[in-house]
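This document opens with one chain alone, in structure tokens, the form predicted alone.
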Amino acid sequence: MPFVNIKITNDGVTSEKKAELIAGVTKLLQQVLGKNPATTVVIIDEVSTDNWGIGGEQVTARRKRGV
């Protein structure tokens, strides 16, 4: 039973896009590894940009600077 955990920032990803990610990852595991889609688990965790850091800096601050 494959378990996939996708972590993304919580800035505007629609429910439809999340459904697309879940379906796409499930299909990829079936195609590449022969995994059963019925037993594939995909979880999407949304993280505040205040709680996500790159290069020692919050993503919120980076985005304010346009990085």
The other form holds:
Number of protein chains: 6
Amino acid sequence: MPFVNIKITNDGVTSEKKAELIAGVTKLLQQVLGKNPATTVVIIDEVSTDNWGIGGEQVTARRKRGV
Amino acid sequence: MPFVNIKITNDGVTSEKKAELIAGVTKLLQQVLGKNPATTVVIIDEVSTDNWGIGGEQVTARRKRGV
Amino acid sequence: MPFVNIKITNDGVTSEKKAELIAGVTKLLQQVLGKNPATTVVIIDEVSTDNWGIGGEQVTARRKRGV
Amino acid sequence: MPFVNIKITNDGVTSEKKAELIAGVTKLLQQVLGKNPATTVVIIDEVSTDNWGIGGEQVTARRKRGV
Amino acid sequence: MPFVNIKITNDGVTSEKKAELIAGVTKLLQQVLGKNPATTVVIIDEVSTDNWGIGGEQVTARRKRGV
Amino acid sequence: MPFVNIKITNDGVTSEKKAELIAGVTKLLQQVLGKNPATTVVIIDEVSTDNWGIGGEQVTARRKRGV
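Just the form predicted alone so far, so send over the form predicted together with another copy of the chain.
Then the entire complex follows, led off by the chain already shown.
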């Protein structure tokens, strides 16, 4: 029954990679906490680098600076 | 003053249906808890079926399998 | 399969009232969008009035002022 | 290390305004709580006015009514 | 730079198990998407079974019924 | 009408500091985006350092190591 929300930058992650993430997190919750995979929900949010800030700065700007 | 976030799969829900959801949840909070509808906020997130997993699997894949 | 998060102030809401909210939101999503109640998840967060602000002010302070 | 999520309506906010928000929130957390800006994360969600409700009504409808 | 939020029921999960979850999710994001573990943030929320509903019913009630 | 969620570690932040955060974020949204402070909502979540991970490790463990 766990609920997992994963936020990543919007960098063209393929559907296959998303499937791997969903399978992997679900398996981890089963292995570590014994959670039933059938009712584990995972939602992936892809966020524009203009809308994601770290260090007081947009990720877009950081990447331009090569950080 | 409640805040409600509703996440659903991105299946072309009409604006009218969204309006019904917003009105319905707001009314429910008023009826059950006496909350003031004027300050109740509802946000609906529509999520791609590639980004939503249950049972360790993408909803996209489940639907293809007819689950 | 919808996921609903309801945030309310921490005012001693009874377990019965929470059960009503959960049942009501689940039914609403079934009626409006045809969602399967069996996989609808609802999580209620109760938030201290010190940690909830509106109008630039804590709810604690607003209540003291009778707003 | 704080994490901040800002949800606003999807009104064509410029990248420059988003950068100002990110810088401003990060600075505020440093000034008020002494938090390290290097590890402060800010995510801005832009939400369609059809998907945002207040007072039991979509923001789209409220704006049409001039509220 | 990913941000992960894991919501589980409040069942006395040990600090060691939480550490395993945090390490496991961080490693998964590195393996699947090449994300830098140093800036991956994971937050675990533990939710009362009175505040978690599935199938229109509190988890507390489901467990009493042996579901 | 913006909604802001601030997550910080649970380090005994005073009510006064929380009030400053709420006032500051609300003012920032007014200054940068012209948002109406009357309907700006801010919710602060305080998270145990056992439940917060960065770099694949609990904040509790990092602090013990002096990081």
